[in-house]
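Let's start with one chain on its own, the form predicted alone, as structure tokens.
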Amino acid sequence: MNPSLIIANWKSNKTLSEVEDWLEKFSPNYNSINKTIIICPSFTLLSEVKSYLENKKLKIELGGQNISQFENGEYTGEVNAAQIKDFANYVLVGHSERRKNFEETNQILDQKINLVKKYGLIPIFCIQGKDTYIPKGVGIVAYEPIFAIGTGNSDTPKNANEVGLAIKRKGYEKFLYGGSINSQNVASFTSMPSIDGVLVGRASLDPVEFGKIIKLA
């Protein structure tokens, strides 16, 4: 079994008080043996989560859920790479929700990856299938089939592994599966030879469930 990379994508969830409660409940369930854990909260929560992890000396990384395609300047509402770098080492790029809801094109994704690399961040690039466009400079690829996101209906480990094998044959370093991951099915995915970890959405909102996922991955 490969050492697992486990990412929590909280999406647009949790207030400051809710994240404090999550962290307090999660800490006793935390187990990072041979595993890299990355939490991706909303931008408004990055500072709070960073401070908590440092104070508790938890070896957990932080990631941004998105990044502006622009650098600093007159881009009201955007959060640029230099700003994210103050709090996180990783950033999600190319999630299907952003492709759909914000009409992110391949050109926009190229611009984002270029800035991610320029500022020394590590991109986690989301794909929806083995033929999804992947910009240059990506090392970690996360496969999230649209039918499995938030539905409770995951892909099969066998099919996910086949996608992972195809992606790795193209030279990408790490392959993750995401889409309705939970503590009941995580081991069936991470035991596959081409799958290096998981990207967890809804189940990561529950600190106890996410702790179980980490232990069982």
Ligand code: PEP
Second form
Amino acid sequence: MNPSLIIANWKSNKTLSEVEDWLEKFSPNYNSINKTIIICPSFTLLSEVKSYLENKKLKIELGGQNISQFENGEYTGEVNAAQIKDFANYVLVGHSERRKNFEETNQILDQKINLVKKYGLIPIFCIQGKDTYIPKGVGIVAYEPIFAIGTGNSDTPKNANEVGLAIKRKGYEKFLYGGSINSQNVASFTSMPSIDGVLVGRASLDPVEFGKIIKLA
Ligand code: PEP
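The block above covers the form predicted alone; next, return the form predicted in complex with this ligand.
All chains and molecules follow, beginning with the one already shown.
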């Protein structure tokens, strides 16, 4: 059986002092047995979280929440692949909030995946349904139906599993579910045969709740 992959997407939340508090509260609850944990903080927090994890020797990976579609140069405000690679091995691409609020098109997502691969990062590519376009080079696919994001109304484990089977049939390596996951419902998703892990938004902001999710996943 593949180890579960559990990803925290903190979105545009947390200041430096809030992150220090989260890490202090999370560490005692953390149990890494056979699970890969990836935290995706805002870019401004990556350095702090990386140092903390290294000092405490915690086997937790880091991910970016986004990546510029451009390499270095005159792109004010952008964070490029090489810069992310200094801190993280993973990066989220194609999140519905970026598609909606920042008008990310399939063409932009293709450019992003090309740079992710070029700089040796691992993409976690978010899809909103089983027919969402997936660029070449993606191995980890996260199904995040829009109705389930931040609403408290998750998809059903059965339906998520069916999407997972369809995605796996296309040859993708890992399939994750995301959308209103919490400690109450996580096991019902990770017990499904096609689901290799979960992407957690709101519930990952609470260190104790996130610790529980990891244990129950
Ligand atoms: C997300 O947006 O990636 C997500 C999974 O959010 P939530 O858990 O809050 O639904």
